[in-house]
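Only one chain is included here, represented as structure tokens and corresponding to the form predicted alone.
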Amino acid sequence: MKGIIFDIQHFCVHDGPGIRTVVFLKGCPLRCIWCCNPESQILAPELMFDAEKCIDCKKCAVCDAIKFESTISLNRDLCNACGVCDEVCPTNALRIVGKHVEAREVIEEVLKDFVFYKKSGGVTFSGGEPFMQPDFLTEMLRISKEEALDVAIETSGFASWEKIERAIRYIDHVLFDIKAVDGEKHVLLTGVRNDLILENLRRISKEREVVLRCVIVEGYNFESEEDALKLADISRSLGIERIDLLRYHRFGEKKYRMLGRNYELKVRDTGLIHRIRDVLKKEGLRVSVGGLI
């Protein structure tokens, strides 16, 4: 079984418990505007272009979507993905994102991990959403827990539910990120309503430890502490009792250049994520701020 993955990445400490192997799968049906990840949201490789790293050796120059004035220029209509110029580019300037691999080849690079799992630890899949993929997904669990790896997904919860059902068996943890608590505001910001993923996460929660992931954009998901009212509400009335409030980052400001695209969500700080920290703790909730409780 084959699928399409963007990342591996190796000893994380706060994509479930102990030490993890996260896989990254692509493909995402959400579009938030603060994602930091947007070489996760089609579901295909695509060019990456860093141009703080070209020194203009024209290497590149393999086909008709690469042309070469004064600078580089490219035309991402033509290209294809077909990864000769990211073979040819000496300094990573330009890389496919995105590789076809078959779900028994990622248990591999996991496994080489192992020994770091004895006391506490396994293998996050995430993405984009995991559940895009649902047979390449299924399969690489039933292969974890075949090899007796602890398991944990971190999704948006926006998928069928029979694309869950049959996933849910294999999993020990889930990671479940909400974006927003107010409906009108998830349309708004990700694309998509919350009455599916809502859902989604009543049934999970009556089969799995969940643990809530909310990214605080301050003025955008979070505007004041009745917010913090609402998730803490959302969180009794499951059965669930532990946040990770998760601080809003730059970091893949530069991501969206390298793929062509324009970022300009503009954020203030005021240290909301605090006051909703202490609101969720005063309503009974474990909470953890950046990964640290």
Contents of the next structure:
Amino acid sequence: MKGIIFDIQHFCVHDGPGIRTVVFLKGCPLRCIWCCNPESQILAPELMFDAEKCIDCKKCAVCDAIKFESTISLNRDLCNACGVCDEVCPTNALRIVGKHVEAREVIEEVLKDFVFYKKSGGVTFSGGEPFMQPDFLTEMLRISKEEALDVAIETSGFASWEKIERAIRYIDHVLFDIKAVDGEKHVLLTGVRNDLILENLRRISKEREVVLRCVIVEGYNFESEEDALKLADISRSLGIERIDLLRYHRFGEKKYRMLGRNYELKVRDTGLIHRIRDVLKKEGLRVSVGGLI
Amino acid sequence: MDRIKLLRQRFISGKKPRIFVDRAKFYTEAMKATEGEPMILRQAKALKHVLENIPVVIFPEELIVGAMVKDPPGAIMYPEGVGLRVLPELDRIGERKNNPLEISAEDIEIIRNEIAPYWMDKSLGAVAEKIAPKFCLDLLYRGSFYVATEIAGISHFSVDYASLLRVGLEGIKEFARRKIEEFENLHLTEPEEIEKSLFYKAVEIVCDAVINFARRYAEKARELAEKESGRRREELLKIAEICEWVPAKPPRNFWEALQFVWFMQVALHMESYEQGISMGRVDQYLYPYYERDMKSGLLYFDEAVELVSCLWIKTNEIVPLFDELLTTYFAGMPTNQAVTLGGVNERGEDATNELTFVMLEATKRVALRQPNVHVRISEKSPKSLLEKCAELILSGVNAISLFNDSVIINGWLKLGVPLSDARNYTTVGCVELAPGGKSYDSTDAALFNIAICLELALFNGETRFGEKLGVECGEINSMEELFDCFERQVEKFVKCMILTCNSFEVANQIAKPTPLISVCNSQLEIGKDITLGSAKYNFSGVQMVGLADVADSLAAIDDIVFKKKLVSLQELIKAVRDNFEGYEELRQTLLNKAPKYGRDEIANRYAKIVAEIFAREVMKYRNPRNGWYLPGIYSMSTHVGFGMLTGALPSGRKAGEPLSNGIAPHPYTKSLTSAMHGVTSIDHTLFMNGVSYIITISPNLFRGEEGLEKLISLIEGYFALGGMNCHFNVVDVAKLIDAQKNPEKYRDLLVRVAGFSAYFVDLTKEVQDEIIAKMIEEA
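Right, the form predicted alone is done; let's see the coordinates for the form predicted together with its partner chain.
Following is the full complex, with the preceding chain placed first.
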């Protein structure tokens, strides 16, 4: 069974308990305006170009999509991500992100670090949205369990319950992203409604211990401490104890450029994340602030 | 002010260390006065003269006394070794860029007029030059093939304090006296006995010398007590009493035992040069004294920590006296006095005890460069030991290294060391190892640039400047032929290095017997100086430098030249010869498209093969003490020195760039665990002189209790894979700022940025600034 991933990162220490290997599945139904991994969104390989690395050697001028005038110019409409340019580019300025791989192949790569997992670590499936490739995901989950791996998943929760239900028995830890609490805002900021997401959260939290993850994009998904209270309500009503708050950052900006896209979000930081943290703590939740610390 | 804070102040004030000539002056005086006598007696008398005359200083609030130099930190001069290499630099040594040192005009005069002239034709170097093959010396002086250190003396051993403490120096003296009397009374008629009795006379002299040195401190303490009152007066009187007793007699309590050790350390440093004179398993041989005092209520945990801290601080008194060239090869002013903690005992049981934790706590409080604290971790170590170490590592105490008992003990067994000595191994210097008990292993005899062997293999036995130094092999058309040619270069240059080391050892036998080291670590009944092989174990250690560069280069040639055929070998060789001028595209291909050690299986395999070639070549040879050579993999900072003199390599590395550090891969991989897989694809039990693996981490990757657990999992995973040793380098803000300026030095520096960890140097300047700002803000 094959699927498409865009990275496997060994030695991750902030994506579930212990030392973990994170498998990033490509493809996401959401389009969060702050997304820091734009290469994770499309369910197909894509060409990324890092102009800073290009030495104008012209080795890549092998197809109609790549032309040289004074310098390189790309016509992405003509690119079918065949990968020849990636292969010949000496500096890796041109890279194809995303490749089709066998489920077993992925888990074999994960298992290389088995010796480091022993206390509490294991594999984390992230994305994109892992449930966008349900069969591939479920197959990887099944093999992981066969190999006695501890399994975590990081999901936006935007998938039909049937897909989640099939997978949940193989999953030990759920890291559930809350993009926005308010439904209207959710549509505006991510492109999809959040009823299904919240319903799935309700159902998952009955079956597994869930950690909520919220990136705080001040003025967008969170505007005030009141939003924090709503978040606290959801958590409490579902018996969820732990929330990881993540700082907003612009580290993905360059990747937009590398994909030939623009990134226009401007965020004002007045330290809302700390106020939210304090509110949530007062509400009796276990809160951590990830990032930049 | 807290005693420890006060005592460590001297070493963090930033004042320049001073060169002190006392030791050199008195040593030279004695050597001049004893011309014509047997060398071993001359050395004994010289040590006696030094210990009788060097200044005796007790600093305020000290509990452990005995000054290496009169106003620490400072450098001791060993004119018989490499101490006079600084001679031409003395006038501007205070202004040099790296590790500047102070010296008074008066002392410069003493060196120039009284010391230097005498040693010109008598130093170890001068003697060695009359012994070693000229070709080997020429190679040495090039600085690009190997560095052989025994021209400075031997040192680099772990003192057998367990035995010394049991009998005291008077016990040893009595033994020597009996032997001398037997000889004088005509009971010994075998011809060897004549030389033995000379040795015992030297032993008697040096034992007396150290005992009297301690008594000078007793007097000094009493003299100072007269001027003090209250608590300090009591302390000084106590110190006086202790110095009367040790090291003459076996210590009666913990404080005396610590003072015993320190007097010996000082005296040993007056005899032999200041590299790697290590204290061994301190938490083992000192434990009986600690336990007894604790049980009888004479000592509390905090007092024990304070006493140990006082000892730890003393090890910081000296820095080495290196000229500018040596500073490149051995940067950071190391003296590498190691202490060994934890591990299993001779019976294979866990040896960790309360004193282990006292010493770790002291390490945390002292938090200076010295001593090198080496913690042995076995499968039987309590969880609390690794937890405490992890806690210290994360708190930024960078003086701690961890050693893997199962790998090391197994390695000794393979060499035929008996189980009890294998289990009782100690650490020496920075990462070196020695079997338990009486061993003298010259663990840092030489460092070898393996990358230059590849350079010569590519150029058919010539250097890039066209000098025929290596072995000619004809044109190379396959990986096999390349390997064959490379092996022949390694074979030749390892041989040259060994011949150099052996010549230097013979020079030591002739010109620098060391009766005090013999007192500590030789088998006394043999009655021979330790330089002649009277220890139970007599290895010599030589280290490989540039492993990753060779592995990456071979993997690149295999992949880019022979498999993908992107370039011919002849063209690649030309590019390398031209330092990639005009070949940037090829260089980028080599850097970005070829397999790399620490990331790719095939390059890991090459690293393993290269390591085994080196080990095999080294282990062919014996030293003049009738011990075998053992290989190691570490570089101190010779990877920088060798790197400056090594041409471009097929890995894509340009001429002059530093080579890889120790066994670590170049930071191409983005995963620490992947690097660890690479590092452990090499069989560490073949490298029983020691392997250095330095891991740079940001403390914010491992925050809180969960973070501690994760660091422990990482260490345990590395050890389960067969890693011998690891050392964590915890980065702080200053390092991040340096990383911005010198990204090439920090390519593997991991930082926690947002919901993920990133390589600091991969981030844009703005993001880097942001991280630094946040770290400052949250500190």
